[in-house]
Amino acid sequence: MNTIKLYLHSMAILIKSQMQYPVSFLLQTIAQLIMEGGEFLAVLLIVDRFDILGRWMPGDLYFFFGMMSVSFYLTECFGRGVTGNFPMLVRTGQLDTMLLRPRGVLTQVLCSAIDPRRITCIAVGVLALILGSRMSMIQWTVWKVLAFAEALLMSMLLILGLFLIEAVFCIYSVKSVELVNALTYGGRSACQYPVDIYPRPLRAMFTMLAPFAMTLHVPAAWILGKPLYGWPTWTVFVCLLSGLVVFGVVYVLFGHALRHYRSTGS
């Protein structure tokens, strides 16, 4: 509890230093409204070429678009300090100071950022959601709001463990790894459409190595009364917890490699 009100008080912090800008905040929000409006726009560009993805109606590509978008804006704003100064805190040296501490290095660095200009990006993903939703006229229960529930939280962890896989590589080599990015944002970009109009090779990868087709869309499909894959209901709540599995894999690598940090000698 102790560690949950440090972070809840360092995010207040962030925020209101954030908004000692308030011009500047303004117009990088907006900017984030334009640049994930853009990829709405793709989406409905191709509902409108098209009638029909594959099985999926154009409500159902909204909703797995919405889907997407507010789990992964969602880690990125409340996780910024993985996502984007992890690099900054191993090639200045400031890592070392985190080592000293007697919090948890995590903890630590996801309370050292935020990045609240997303809330822009997520306000796009529930617009898609409650569109999806609608257009395709989900008969929501209780089962299906705790399975959207768990699949967002689920789908949060496995985006985090990804970013940490970034951090891992980056304790070895100082600089940041772009490959990793194939997994992250390729990962988010691919995965705003159903896995299986994609050819079997990125199925596979996005089922087993980046599961975002075990997280996501097989709630998805099964909330959209189209199961994926064929699969039984009672797997919708296994397959979840996938994003559990990646994220404890990859924190058990994150931690073999601080003890095998070396100081930049920043």
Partner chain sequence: MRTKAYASIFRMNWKLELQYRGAVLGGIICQLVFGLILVSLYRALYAGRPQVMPIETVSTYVWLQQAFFRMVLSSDSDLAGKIRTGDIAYDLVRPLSLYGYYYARILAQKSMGSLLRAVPMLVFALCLPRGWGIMAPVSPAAFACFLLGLMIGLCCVSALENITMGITMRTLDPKGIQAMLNLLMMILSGNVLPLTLYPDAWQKVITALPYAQLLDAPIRLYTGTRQVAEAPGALLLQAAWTVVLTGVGIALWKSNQRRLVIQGG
Given for the second form:
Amino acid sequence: MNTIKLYLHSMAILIKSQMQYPVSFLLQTIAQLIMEGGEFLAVLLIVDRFDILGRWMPGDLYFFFGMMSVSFYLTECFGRGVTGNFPMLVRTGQLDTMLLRPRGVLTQVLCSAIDPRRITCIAVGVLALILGSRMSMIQWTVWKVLAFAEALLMSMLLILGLFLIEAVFCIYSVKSVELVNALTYGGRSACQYPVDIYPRPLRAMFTMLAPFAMTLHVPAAWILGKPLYGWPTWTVFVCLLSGLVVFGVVYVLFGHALRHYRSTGS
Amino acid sequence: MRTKAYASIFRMNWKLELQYRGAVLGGIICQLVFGLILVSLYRALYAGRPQVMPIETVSTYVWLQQAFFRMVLSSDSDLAGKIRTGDIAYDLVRPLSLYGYYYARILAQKSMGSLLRAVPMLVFALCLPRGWGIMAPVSPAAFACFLLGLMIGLCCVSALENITMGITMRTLDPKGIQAMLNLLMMILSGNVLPLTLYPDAWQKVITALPYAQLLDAPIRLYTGTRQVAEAPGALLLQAAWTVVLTGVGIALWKSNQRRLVIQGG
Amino acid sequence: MNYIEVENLCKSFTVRRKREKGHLFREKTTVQALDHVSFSVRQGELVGYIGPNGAGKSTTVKILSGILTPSSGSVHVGGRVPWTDRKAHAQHIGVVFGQRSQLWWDVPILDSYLLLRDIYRLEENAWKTRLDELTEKLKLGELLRTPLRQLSLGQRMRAELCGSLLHRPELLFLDEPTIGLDAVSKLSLRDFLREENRDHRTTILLTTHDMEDVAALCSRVMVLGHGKLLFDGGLTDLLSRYDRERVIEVSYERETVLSGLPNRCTVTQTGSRYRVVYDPENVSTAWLLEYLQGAGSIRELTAQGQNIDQLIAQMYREMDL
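Please supply the coordinates for the form predicted together with its partner chain, as a counterpart to the form predicted on its own shown previously.
Let us now look at the entire complex, which starts with that chain.
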């Protein structure tokens, strides 16, 4: 409870700081809109030219895109401390300051940043979701809503976990931004389309290593009424948990890394 | 005299770029994953609905875009930082034009940076099976045109980035403007989606814009989407944009410099 | 009962060198930042921790505050092991870095203090009383609604101090607190620290290069060099060891040549003005004065000891740091 209060209080302060530069904020928000709008435009243009992708109809593609977009940018918005620039926290000594306070380090990292500019990206994602749901005529039930909510939550945990890998490497002073980007941004680019269109190695990568297929595609495909690989319904709710697993594993590694942290500078 | 100074700035930054071998390796792996993802996606799309343009052309387009990704990515974070802190004013002590100084730097970073990444990536792409990797250029002449186009493209993108920086200096809001212009660059240069897959009517407009002159124009020559006979026109368009953008950049930096001097940094 | 207890503390870092030509891998070398350091500090002591750059001062402070895990040795602060009980430990210590801000840059400092209240789980009343006390002593009252970025360096340091003392820490680490401050700010900062130490029995460990700080505040100094503790005791004891040389400055009415002084004296000349540095143990002061008087007609003469910075520099030289 106390932690949530702290998080909300921190967010209030951060938003207050960002509003000190309103023009910059507005411009950056528009920039985000162009970016995500451009990504969505690419999907629209692909649909315009190709109509279908394997067994997936345009509505299905918009729905997949929307789920990825919403979960990715919700994570970027609220998990900015992790997804933003963790190496900077180390370089500027902010991590030292966090270690000096009687709170969990990850809590403080999450409390250290928020990115409300992503709201426009999330809006684009929501638009895609509505469009996809309409076009694919999804019959929403309580279970589907539940699966949808859980899928978003687990995907967020997964994305946060993947970004946290960079933090772990960074603490061991290994430069790995690009490698981790292959998993995070690569995962986003790849898995905004259903995983079954990809050849085996990529499918393996996004099922085992960065299991977007588990947290996003299995439930989304089931919601669309076209279960992935024809798996039974119960798998939907189990596969989802892989997001929690990835986050848990990386979180343990993160704690371990902190004990080997070598603070630089005086 | 001056030319010699700019040449040595260029050389120095070329060598500097060689230092970051670790980052290069990570970048190559990342770009390889992206290349594989995109080629797989387009292959899956083609399986459902084959197009006039063969899949080999699309995968070649993707690999060339990924190999030269460093070109479109804004490269000079140092300069961006200097603008933010106002330290750019200290550069005025040099007996060179600010524009020329940074142009040489950016050109060196982009050319060496993309060369280091492109060679291993293209070797990798050559080893992939047909339709997955990169195909050979349609003819030696086309390849020559591609190389020439690539060089003009490098000059063009350096001029573009200098304009971005110039505008950034003016608005004192580095992040917003820069992010916006860089994103436009990614979308309109064919990085997100090959320009060849845009609706045909759109392509007429988009290929005339400066962003298409960086990579799209040379790649089209390489793949034969544009014939060698059309090459002079394409190269001329590239060169024309480069001249215009350089001119705009110089004017912008000149007026910025005056403001710097007046405000005292 | 000792408050801080450090025994055989060691910390080594592996440093990867730049890859040399002809070598496939980069070479690794181990740097011993702390080499069997032992000391103890009682509750309420005010200790200066000095040493040249790179001696291991920051490493010690980072271990004592729980940021770093040592390679070996034991540390107890108030009965806690800092790096294993990090959170519990953090509740009882405060740290101020002279060159690094721990408050939020763009918001009024009061907002930072409110957030710190939540971070340290302070009770509203306790927090309010303490804040009132600190704002009065540190003269922050009118600045509470000003964003940190608009404060001057001196004001900022006061604001930082307030932030790190809100939770009434038992132990306060100060890392170069007076760096870059003007004379007035420095003096008032020292007064404040002395009061805080007296009124709340706060144990203070001060690392600094400013010997004036140490002389004004600390009854005890520890000298660290090459990762080893080289001295632990009173500042006057330390200085008297190195306080041997004396300086005489003399100027003559007319241009005068000083020749025949023993080479154990160092002489520097500017015009008709001379500066003679000598050790009274080796050269008799009486003899020297007589000699100087005999050399010509003296317009002015001053005699003095060396200042504290010179003494410390000499100590570092003699300890081979």
